[in-house]
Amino acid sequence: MESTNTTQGNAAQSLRTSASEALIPHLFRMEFTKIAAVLCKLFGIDHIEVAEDIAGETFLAALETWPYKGVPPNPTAWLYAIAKNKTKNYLHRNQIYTGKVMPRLKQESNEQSLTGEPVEPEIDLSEKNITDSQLQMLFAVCHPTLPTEAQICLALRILCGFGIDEIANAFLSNKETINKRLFRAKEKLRSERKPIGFPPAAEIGQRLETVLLTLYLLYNEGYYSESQDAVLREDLCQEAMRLTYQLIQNESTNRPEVNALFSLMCFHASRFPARKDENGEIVLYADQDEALWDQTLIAKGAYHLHQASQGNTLSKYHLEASIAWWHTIKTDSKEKWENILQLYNRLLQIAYSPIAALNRTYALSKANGKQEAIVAAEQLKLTDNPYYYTLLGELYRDIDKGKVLSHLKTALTLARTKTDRKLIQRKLDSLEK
């Protein structure tokens, strides 16, 4: 009978662990920048760190606890408390409470603190102030005394939770350098003690490219992750959608350029259903069921496009947004191809990218023939780019045989995820059979 019980005390151990540890790295990714967010309001900017450290204990008594008591009914709520709890002891024992934090709270509640007690403080973790929160820090580091980088790279580390590989991912640089670039801008921005809040009004235009600009790279980690090897991780993208959509319910910040990057995001999303086969691997464009689309996300995305049309405003977004539109519609016709074409010219003359150029050779292709993409292709030179191989791979195919396996063998050796490899590698053994 003993053995029994302690047969099932390690298993019902076991089974505590395996959820624990399956649910603690979500919501780190989710609850993590929103507690930080708060707390760095509370704190002022100048006490990032503070923030942070406490964020990471709160999720420390969660490692510590939950596998062996069990993951708690309501996990966010828990967590919620137990960082509130951290936040009141750290105030209570540290002169930041009495030389920073007490006064200010004494001045927003009116009190007078006639008798000397300190006033108890409000760790608002609502829903609405978390974004309100996490809104106004995007607006307080994305600050014109900051280089743009900067901006970002602190943007993306403090409010998206971005390790340090995927930033850098996201820069095309290395760890050593973003972490210098994290070092000096939060050193600037402690220095300088900017408050936390929405800029004036004459000041929202500069700084909304900065913080669209992170929401857009914390999107594109979601849809195509190299740092994490994943297909899709679509609460990136939420959390993307959701901060996106946030500006757009703000009056002072919902502007065409905003319409359109939420536009874009909505048009991306309606096929994440249809990116993943059963066992979890990508599925391509050409290849995906049509039924699976989102068609209440395409409305969507096709009423904030129109949204964005208001006004004089021409952003990357806007046309990115256009191309996604017409992605929407899965059949081939000269008009489809053309109209993504001129999307693309006019997207280069605005916004070049490496990225948008090799995007630009497929259209090409489509609208024009093979021959004249390979060309344009060939030009770009971009022989550090696996995507760069594929498509040339895939451009001289029913052309030379020889070229297909030479591309796609180079594309392989530089392929960065095991996603991209096991894709090239089908490529390569459908031409070898």
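For the two forms, the rigid core is made up of the largest set of C-alpha atoms that agree within 1.5 Å on superposition. Positions refer to the first chain, counted from 1. Predicted model only: the values in this text are computed from it and were never measured. First, how it differs from the form predicted together with the partner chain.
- In a rigid-core overlay of the protein, Ala367 has its C-alpha displaced by under 2 Å between these two forms.
- With the core superposed, Leu63 shows a C-alpha displacement of at least 2 Å between these two forms.
- Superposition of the core reveals a Cα shift of less than 2 Å for Ala302 between these two forms.
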Second form
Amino acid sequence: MESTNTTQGNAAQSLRTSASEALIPHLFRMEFTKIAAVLCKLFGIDHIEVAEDIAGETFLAALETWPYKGVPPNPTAWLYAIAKNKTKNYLHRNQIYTGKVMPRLKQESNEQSLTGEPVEPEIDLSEKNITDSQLQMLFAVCHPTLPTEAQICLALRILCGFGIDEIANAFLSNKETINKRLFRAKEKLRSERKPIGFPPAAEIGQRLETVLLTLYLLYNEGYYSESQDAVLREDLCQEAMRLTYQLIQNESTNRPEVNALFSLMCFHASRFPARKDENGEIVLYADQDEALWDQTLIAKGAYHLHQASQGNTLSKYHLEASIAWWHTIKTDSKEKWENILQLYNRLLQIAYSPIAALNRTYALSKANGKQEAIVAAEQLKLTDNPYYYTLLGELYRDIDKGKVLSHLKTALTLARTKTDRKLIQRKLDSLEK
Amino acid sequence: MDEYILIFRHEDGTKVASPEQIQVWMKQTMDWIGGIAAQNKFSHGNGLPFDGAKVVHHKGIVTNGPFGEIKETIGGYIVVKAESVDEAVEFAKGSPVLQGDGNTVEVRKIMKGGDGVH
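Next, report the structure of the form predicted together with the partner chain; the form predicted on its own has already been given.
Whole complex next, starting from this chain.
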């Protein structure tokens, strides 16, 4: 299975660079997710690997043909035809399927098969079935019984079409670990024997919570990832946005909290062009050139935040999106920071996190002054958190240079990532000038 | 970690403050609760509006209350998580309610369910 994944990655890459400049970007990745979802739905969650393999082999077939004969006029239709054939062949030659899957297919395809003739499986690659299958897979993959990181891995593999190498790169991990994680996750799904389908209407809200959390973490993985591959990181964010948007397009999942999450993602994504300088170094919010912020995404975020405010739901995504909206206004004002402070006050009541506590304290310093914020910060006692000390360093600036230095030095010893160490060092250097 | 309820007692609930003053208290209360939540020590809480309040007395007599002979009222409560009553008391000290002369915050430990003590 692994070899297929790797070859597929290479196939996609070499095609991108050689024979077919005309191919739309990420075509294979995109089509992989569609074919895999439809086939998973057809075969059942037990046979997830078969679906992956058939999808992967479909692109190998393209690699064997297109460079020599040219890209077909409708590449997608070509791929679907191949995928259908491969699936039919697989079903015919595989004994297990004749025993297990076929009877179910027979049942589902009405009573046409009373004659006892083998039924041709309906491999429905229509737009509607693709979207439905993808959404149902999203619910299957984001199952509360799976550890969150396994959910993210599976989502990246099945729903975003990422190769094992790409997932390993995004998580700063290695192929073996990711393969093991995926293997265990699939075993777990198999043992749970959950059918792929929409949860019953009464359960959607609760199941949606897990789905949204996974998409939120997938997005964060891209936004804050340490991976050097900037393109890959933005891809993760875009995939998370694409999947969230699919939920919005479906009537039963187009809920306020989904719109709120999408809005949050838009606001953050609007700063992508401004977050890195020409050397790939991170540019902090305060130093960003706001002319580079993507106003279209900001407007889109505002639209969905408005959609999110219908009804009585107030999720953490609503609060985080509102905070992110205030951050789309660069100019400091009393009003801005007072609003951000109150939003953090609410957020911490419904979803505590150390980073929200630290951000709240920063907002407190902007709204109520540094003295009050220093007292509040020292109560947090997040003494193993490097950001706790960078915050204290920030709060003592212009008040006590000795404290600034000692806090920043502590932060430096606690910092977990290269980027963070670099940023703290930069601050220390500017102080010692 | 235990839970403690902080009950806000107003010395005179009939006094009505100016909208401006209420707004100041509002912000202070939100910041106070936010500060406790930022330490991950906030559990939940609520205000108890005076409007429509009733007091049920002995023998089923119902009065519009809580005001009567006694003016003292309960304005609300929050439940916090704390290692000790002293920590809960430290939280209580920050309550903006205490800016009112005569107001108090009562701190009471909440009995954990199922420990067999009644």
